[in-house]
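First, one chain by itself in structure tokens, the form predicted alone.
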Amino acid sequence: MTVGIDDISIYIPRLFVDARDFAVARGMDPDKLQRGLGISKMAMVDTNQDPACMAANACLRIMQKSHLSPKDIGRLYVATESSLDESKAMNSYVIGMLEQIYGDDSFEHCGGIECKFACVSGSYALYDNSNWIRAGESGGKSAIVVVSDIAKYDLGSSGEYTQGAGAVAMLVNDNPRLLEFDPKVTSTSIKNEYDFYRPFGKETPIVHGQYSNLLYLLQVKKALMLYKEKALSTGLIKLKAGETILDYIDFLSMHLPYSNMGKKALAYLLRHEWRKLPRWKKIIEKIGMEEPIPKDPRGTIESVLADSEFMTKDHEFTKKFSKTEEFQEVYDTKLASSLIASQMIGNLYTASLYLGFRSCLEFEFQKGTDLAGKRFGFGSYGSGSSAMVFSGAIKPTYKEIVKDMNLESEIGNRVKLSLEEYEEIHENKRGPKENFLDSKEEFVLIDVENIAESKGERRYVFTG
């Protein structure tokens, strides 16, 4: 059975944080914060909005946009690691919002859950209810997915400078218009880590920053690994002498944790998929250095990281890699439209991966590159640790839904927080109605409940 994205909406708040201004008071050069990391803007919530309100924003956005009433919705799941209660899910928060439209109880028929795996999450929620409809549950109703989340890091830490927040919904049915998955090839790596968590009662988490980025290239090479078996395995792809799995991608879509890394985890998996190749030997004599190798390359991930040698002359080899001709010509053509988006938005967690996918569409249409079957592979990662690796192709319908995308103006007249004013809502010191920018036809945050019997409860509304 066909299965895929039918169409996608983006929710991300207008407030946003200048990076440059951002590394000048922390004491950075900003040409060196850009340069490294990819950042330009970083998207804030204001004082009335949060995980839930944005959700809702995306969802309205996509029923609104594809002519949906909720009797076409069969499911509703939103996947978060911005969670606002240890039991109440998020999606019966975006119900509650979305009836305020439609009517009270009209979604009442409407199944879903809130998942958490960190920023992966998002791709589990699409694989559960794309079997849900192969399965022939969905009684031909679509289901909507939303990633929302807020990235929020301690003052002054390393993390501050990979700060962000939106939502991405995307509607999922048996006949999409965008993009059809490829059945049976979608692989995983899973494993108990603490790269990066955030502990019952703590706002922000604690990241061990150079162990989680290697161990989310390693997590993605071994789901790339197993897809590369099962697209064999299927005959959905088929291989020729000196030839790699990634030559049968066209784009690529990775997890963003900021823009840069997708260039890293490019880099990484290129080599590993190349290494083995006549090609190799090529860019070698270019580069004018052998790939360094580990002292125990079969150690720890710790024992690499501990490997100072092995760690400075692997990051020269890949700065080498990185330059020569044949990198770049993958990097703009599979990945570099991907990253424009998340250099303008920041860290969204859960939706960085489906941001960079519509940032992909839009960017390439808009350069007049033909999509249509052109084939789409995901490499997802949450903290945790696991990784998803899947694709698809572009349907040949896309041009109605990717042809009306425009980052800025679905965005909006964006507002630049000095950083007293960012520091002030990172710090809690506002209320839900002390916020900064007025709010037109979106759903907000009026009030938190702080009474002992009802403690907690928070209340939206749509304004006019």
The other form holds:
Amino acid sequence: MTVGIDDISIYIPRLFVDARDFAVARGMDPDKLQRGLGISKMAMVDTNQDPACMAANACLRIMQKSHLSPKDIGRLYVATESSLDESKAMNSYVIGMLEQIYGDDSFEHCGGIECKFACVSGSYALYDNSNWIRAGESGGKSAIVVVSDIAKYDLGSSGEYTQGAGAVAMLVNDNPRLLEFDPKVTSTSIKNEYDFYRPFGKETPIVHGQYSNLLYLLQVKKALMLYKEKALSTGLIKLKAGETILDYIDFLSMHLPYSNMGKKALAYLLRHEWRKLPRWKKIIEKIGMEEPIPKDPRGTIESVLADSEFMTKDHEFTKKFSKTEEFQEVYDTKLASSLIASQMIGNLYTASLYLGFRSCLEFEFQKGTDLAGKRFGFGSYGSGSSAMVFSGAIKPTYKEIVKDMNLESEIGNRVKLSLEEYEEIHENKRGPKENFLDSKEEFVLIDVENIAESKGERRYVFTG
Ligand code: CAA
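Having seen the form predicted alone, can you show the form predicted together with acetoacetyl-coenzyme A (CAA)?
Everything in the complex follows now, all chains and molecules, and the chain you saw is the first one.
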């Protein structure tokens, strides 16, 4: 049975912090953010926005765009790591908001939960909902999977310049116009880790930045190895001598905590795949140095990071490798378009991977690339930690969806925050009603109850 993504919509808040202003205010070289990490703007929520209303706005857009009514939807899942409640699931808030438009109880048949596993949970939600359809349980209905997050780090921390906010809604069904998932190849890896986590009651995460970078690469590589086994054993991909599985993936979408992480991941995965192939010899000759090996090749992530001689040499090797025409060709043709939206918007945690997918569709379409039948590989990573690798093929009908994509007009008129305004929002110095922007035709938060018997109840309205 065919199952996949039929349609996709986004909601990105219009407020943003400019990376150059930010760098200057923090006494940093702006090039570190723009060239080093690939960040030019970070989307910020207004005081009357939260992950639930962003999710509802993305859902409403997909419902309206695809002319859906609530009876067409059998499940609504929200994946987030910006949870609002320890018990009440975010999809219930979203349904409450959607029912303001579609009528009381219009979604009462629609099951779903909130999913959590840092940034990878949206991928698990997509997989589980696809399997709900494959199992014949959907009764002809579609599922909506929404990924919505506010990436927020402590002021002055090294994570602060990798913030962002937004939501992506995806319609999943058995006759998808956009992308059909490849069956029986989805692969995962998992390990109990503390690279990035947010204990109860804490608004910002505890982050071990360089550790999290390396762990991301290792986990995605492990999931890719399993994917490879499955793709070969199911016959999805047949390798000839000297080939790698990545030769058969036309486009790559990676989890993007910042846009250059995609490039880092591509270099890491290509090195891993190519070093056993005849083509590597020529590349090593071009680079002019052998691939460095850590002092303790079987060591821990900590021991590798502490091996400063190896880290310096490995960094040098990666930089040289990334400049080879072999790498550049893969980068330009398979990855670069997926990184554009992240540069403009920042980190969306669960939604980053899917914003990257959307970015690739929009910008490849603009270039005139024929995407029909092309295979997309997805590298999803969530701290804590788990990775998921899966793939799908673009359907011949994809233009129906992609032709109308326009990131700038879908975000709307963006408004730059001063550093003072940004810090006021960040430190929660303004209440929901002290918003910066007027909203039109979208859900906003108007109140959060503070009295004991209804503490935490949130009220939303749809602005006219
Ligand atoms: N001009 C140009 N480039 C510069 C520069 C300058 N003046 N100064 C530094 N750079 C480059 C560096 O060379 C480096 O690039 P390469 O790695 O390609 O060489 C890049 O800028 C970043 O420099 P640092 O590594 O020194 O940056 P940092 O110490 O500030 O840390 C970070 C970066 C670890 C990502 C940090 O921002 C962080 O902790 N972020 C939050 C955690 C995170 O995003 N982890 C990613 C993996 S975990 C995950 O993916 C889950 C998730 O969503 C959080």
